[in-house]
Amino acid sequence: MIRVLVSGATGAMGEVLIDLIKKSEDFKVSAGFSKEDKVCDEFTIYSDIKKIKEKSDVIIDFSSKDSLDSILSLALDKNIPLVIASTGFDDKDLEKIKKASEKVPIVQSGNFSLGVNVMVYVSKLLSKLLDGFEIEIIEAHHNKKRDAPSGTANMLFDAVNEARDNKLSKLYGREGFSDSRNPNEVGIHSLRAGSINGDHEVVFAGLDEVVSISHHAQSKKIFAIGALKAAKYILDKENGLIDIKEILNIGE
């Protein structure tokens, strides 16, 4: 059995992950980390990460960027592989993750869904093939999601931008008046409402024709399943940042 420390254990994604682990024959929850203490039938959830004494084979983090330093510290102190599924990180946070990966294997992604990562791969191809088409990215999530745009929207932008030799720039939403649209800007639009699990669309608009690709998450389970697949994959891997595309066997 693979012992999993679940970070963000009392959040919506943490609860989905724990439920999947309980039904799994390969995993068990060793302990949880969250904002509040809680004693469950099979494990304990701690609000102070330094109090966690249970041994774990891997950490899966579905918390928030606020917990990043604590999670990285625990992974480094205990030499535990780490799957980071939280979003909202800035460049400084990503640099911390990269530095920590020199000592423990880490998978960090804005989305662990197979479908989304295929969408990212295809969006990069379309951006290259549809050179000259203008690009817009639209994403929608539930009303409790704190960060905007989503980590997936940023993944999609990075993909189309790389295909255009990093010449594109982000424009968050639109308002007011402008004389003309800069062809190298990518409008990124975020919706937060209801219980939307996660919708993403990339629109490529040319003269008299539009190509779009979209993904609709019908449940949160798809993200937890991907995170568990990543957790199993990195157990015997060497230190470093491991790309989610490698785990899901996508593309190059």
Ligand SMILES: O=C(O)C1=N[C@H](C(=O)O)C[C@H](O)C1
Contents of the next structure:
Amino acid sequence: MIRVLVSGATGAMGEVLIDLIKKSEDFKVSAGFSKEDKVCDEFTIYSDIKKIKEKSDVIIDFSSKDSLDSILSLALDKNIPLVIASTGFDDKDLEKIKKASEKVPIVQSGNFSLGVNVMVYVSKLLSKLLDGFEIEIIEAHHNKKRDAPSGTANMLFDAVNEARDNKLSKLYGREGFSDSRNPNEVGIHSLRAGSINGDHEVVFAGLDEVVSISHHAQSKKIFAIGALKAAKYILDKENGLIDIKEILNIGE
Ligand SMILES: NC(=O)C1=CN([C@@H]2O[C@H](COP(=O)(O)OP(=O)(O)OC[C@H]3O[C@@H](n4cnc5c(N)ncnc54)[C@H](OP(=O)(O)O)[C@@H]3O)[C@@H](O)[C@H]2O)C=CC1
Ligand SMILES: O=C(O)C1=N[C@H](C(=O)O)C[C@H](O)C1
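Could you present the same protein in the form predicted together with this ligand, rather than the form predicted alone shown above?
Whole complex next, starting from this chain.
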């Protein structure tokens, strides 16, 4: 039985993850981490990582960028693998994650669903094949999402940009007048409304033709399923930053 320390335990994703773990035969919740202490039937949620004494085999983090330092020190202190699903990280945060992965195995992804990671892989291919087509990215999420654009939109931008020798630049929204569109700009547009679980579209627009690829998350479960798969995969790894594509068997 794999003992999971759930970070972000009282959040929307934390609750979905805990519910899936309770129905699983392979996993159990050892403890939770969140902003407030809370005693649940089968485990305790702590707001202070120093109070967490329960033995855990892996940490799965669906909290926020604000708890990154706590989560990294928890993984390093307990010397256990870490699945980072929180989004909104900047380059300094990503550097901290890379540094910590020298000591413990870490997988960090803005999206743990299979469908999105296949979409990221295909978007890179489309960007290469449709050279000269202009690219726009649209993402839509629920009205409680704090960060914009989504981590997934950033993954999609990185993929299409890599295929264009990193010559592309992000443009967040548009307003006012402009004589012409810079061919290397990628408009990234974020919708926030209702209870949308996570929709993404990449549009490749050429002269008189458009190619697009999209993903629609019908539940939050798809992210928790991917995170649990990642947790199982990194359990026996020594250390290192493991690519989600390796875990989901996507591409070379
Ligand atoms: N990679 C992926 O596949 C996916 C990633 N995500 C990401 O996961 C994160 C959580 O999403 P969601 O569950 O919807 O968000 P919620 O706001 O519903 O939950 C966030 C949780 O983290 C806790 N938290 C926030 N800041 C801290 C902190 N500094 N220390 C301790 N606990 C903290 C919150 O506590 P409290 O409730 O007290 O505020 C809450 O329990 C987001 O970054 C989101 O983008 C979401 C879905 C899929
Ligand atoms: O906040 C969410 O809900 C989600 N966030 C992730 C992101 O920022 O891409 C993944 C998914 O789209 C749901």
